[in-house]
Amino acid sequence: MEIAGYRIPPEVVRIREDIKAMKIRGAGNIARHGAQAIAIAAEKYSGVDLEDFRKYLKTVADYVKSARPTAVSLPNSVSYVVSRLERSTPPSVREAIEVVTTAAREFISYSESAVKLIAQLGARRIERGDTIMTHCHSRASVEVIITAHRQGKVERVYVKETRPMLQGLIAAAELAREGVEVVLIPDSAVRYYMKRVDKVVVGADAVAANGAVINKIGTSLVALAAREARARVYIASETYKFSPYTVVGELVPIEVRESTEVVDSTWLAENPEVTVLNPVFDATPPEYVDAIITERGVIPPQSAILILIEEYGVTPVSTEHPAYSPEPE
């Protein structure tokens, strides 16, 4: 593949397409693969002009970031790696490549350690005998539950199937392999079973500056049911999923995927008058969230903006940012 006169390495194209097709899932996993893609691109560069290398890397970065518009971890991880080159003054392309590959390794290592810290901090919020509900598949949230289970705290876990891609089945299998008592339930049964739940633990694809949580479609309904049942809601999220681009969660772009993930092509052909919508994410208001568990500590959702300012040195921009648009109707 060629973009703007630059050949994109096939390994990078494969990673980007796997992210887009959801073969690579989970915001943290997506972020790590994004960083890896930039490192691969840098290593494949064969020129000797430093300025051309910078332009090439920016082209590749823009290409990789376009795979998933909602998972802010992807542009954040790519930007982390590219920004290290922008801040440095390597004397040659060889040294520039080393800057990029080192930054990618640093990010991947940081991402791995962040999940372990989140698991330890999150497990402290679980009390002995707790029944938990989770939604979709998040490595961070699964690790919180597993860690609490190993401490003898978890009674059982209700796992929602998470249609249409059934990521809940992945989470259920991982928890069951750890010896957790798992009950898999249909998405439509969330309110029915919530009265038996003490805590909700889910992940996040993005956290807006106002504390709104962008996660797999259906998360906001889980939080709403939990609020009604007075069950606490905890979000397990690395801080690199925090988005500096908006102060209103609903302005994060919500990806709409193919209708064939919901119904098969034969049914669509037989019912052409029916419009099938498949939004992938929704926004959970901060007032429905008890706390966000990050590698930097456990914070109220309203403190997300402080994390952005203090840890990343950025100030959230206005809601008029062109990269953001309302949820589909």
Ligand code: RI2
Given for the second form:
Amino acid sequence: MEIAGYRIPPEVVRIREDIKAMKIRGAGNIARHGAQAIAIAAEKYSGVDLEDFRKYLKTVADYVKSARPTAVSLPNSVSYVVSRLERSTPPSVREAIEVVTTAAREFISYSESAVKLIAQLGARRIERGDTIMTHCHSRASVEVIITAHRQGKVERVYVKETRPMLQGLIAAAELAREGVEVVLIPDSAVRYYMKRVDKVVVGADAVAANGAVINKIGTSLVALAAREARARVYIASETYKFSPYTVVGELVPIEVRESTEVVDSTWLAENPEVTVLNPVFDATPPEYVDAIITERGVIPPQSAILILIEEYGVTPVSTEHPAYSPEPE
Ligand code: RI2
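Now that the form predicted alone has been shown, please provide the structure of the form predicted in complex with the ligand.
So here's everything in the complex, that chain up top.
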């Protein structure tokens, strides 16, 4: 593949395609692969012109970032790596490649240790005998539950199947493998079982500046049912899922995927008059969230802005900042 005169390495094309097709999925996992893709692209560069290398990397970064629109962890991880190069003055392409690969390694290792820390902090919020409900498959929230389970606190976990892609089955299998008592339920049974639940633990694809949590479609309904049943709602989220774009007034775009993920193509062909919609994320307002468990601490959702200020600066919020650069279509 070629973009703007630059050849995109096939390994990078593959990673982007796998993210798009959800073979690589989960906001944290997507972010780690995004960083890895930039490192691979850097290593594959064979020229000697530094300015050209910067342009090439920016082109690859825009290409990788556009794989999926909602999980802000992807543009954030890619920007983290690329901005390292933008802020440094390596004497040659060889050193520039080193800057990029080091930054990618740093991001990946930060991300891995963030998940471990979240697991420790989140487990403190689980009490002995708690029944938990989770939605979709989030590695951060599965790790919280497994850690609490190892501490002997988890009574049972209700896992929603999470139509249409059924990622709940991945979470159910991972938890059961660890010896957690798992009950898999259809999405429509959420309210029915919520009265038995003490705590909801789910992940995030993005956290907005006002503390709204964007996560797999149906999360907001789980939160609604939890509020009614007085169950607490915890979000397990690394801070690189916090969206700097929302500080400058942008909304988190909600990805709408193929109808064929909802019904098969035969049914679609037989019922051409029916419109099938497949939005894959929704926003849970901060009022429905008890706390966001991050690697920097357990915070109320309303404090999301403080994390963003700490990470990206106070005022003025520059639209020139690498992390704020507009997304390609
Ligand atoms: P971790 C997933 O999105 C789910 O919405 C999940 O809650 C979120 O990413 C966070 O997952 P998708 O890629 O980063 O399945 O905690 O669309 O693994």
